[in-house]
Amino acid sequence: MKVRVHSHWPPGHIRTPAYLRGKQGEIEREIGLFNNPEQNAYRLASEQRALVRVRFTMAEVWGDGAETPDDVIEAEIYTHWLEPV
């Protein structure tokens, strides 16, 4: 399945990569669920979040920029970042 990461900028604790942030990629797995670190931080009662494991292209994430464009990075990324493409 597509999906885009999203692109927003909140104050705090974050465990998506900012590079990845507005990226298009491809979700390679479900890893399962977790509770939120973005709420464990703060020591807040966390929610039970999907992982997911997104498989992108270095074209998509370093643009003309990318030595190697078709080689791919992985990254485990929460449901709640994503969004169908």
Second form
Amino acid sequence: MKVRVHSHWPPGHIRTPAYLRGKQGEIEREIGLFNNPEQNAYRLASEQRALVRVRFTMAEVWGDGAETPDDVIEAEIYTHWLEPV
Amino acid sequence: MPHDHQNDEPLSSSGHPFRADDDTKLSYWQVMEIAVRELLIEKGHISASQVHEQINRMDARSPANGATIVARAWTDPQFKAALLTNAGQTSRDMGFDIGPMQLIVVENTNSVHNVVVCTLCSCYPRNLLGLPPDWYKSRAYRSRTVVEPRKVLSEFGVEIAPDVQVRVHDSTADMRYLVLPAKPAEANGVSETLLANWVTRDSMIGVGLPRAPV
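Could you switch over to the form predicted together with its partner chain, since the one displayed so far is the form predicted on its own?
Zooming out: every chain and molecule, the one shown earlier first.
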């Protein structure tokens, strides 16, 4: 499934790296439910959120400057940071 | 000359300067750690020996743990399949106390080379491999590995062929990663026990390759 990472810039403890925000990738696997770190980091009552691994091509992340366009980066992203493409 | 020091400081018997005493003030967080620890002990929640035991337990974890897992995966196809499906449970079943750690094992093949980094902090499978090397926590490794992994790998002495895909795994959230390196052809016929000596820490991070023990 193709997804895009939200290009949001809220303050706080965010586990979505800045360099992947706004980028498009493919879900590699679903991992399961985890406490939302954006609340958990502050000892707030946290909701369970689905975590998935997303595969991005270097070409998508770094554009023309990519070292090798077909190499990939895989990262865990919470689904509330993703939208279907 | 390595031992030609420029000043007149006294040298230890090994020919190196003595390390300076750590006569510096405690940081805010060091004071906080001591205060919380002492309170927990005073209130009877934990004992000093339990704290020390836990430190020893962490110090005892080493890449040798991961190496035995890799060696078994190289010799037992069923174990390898289980490891690639559910690495955490498979490691526990093998007898490793990895606590609540969630583990994913990624396999190097003829067409894929995996390398692990944590760009946000320094996530590392400590409960299995022990403490990470210093370079793993450096800004240079953390930022460059997602931008120019092939260049970083070449600086570790690992050249990846153009027809092999590099997969960089950024441990951004709750999973920890272990690379299952490809078994070297020269290791064919070696027993599982001896194979573990071929598996280096760096080969399980993805910045090195297994090699014959020296």
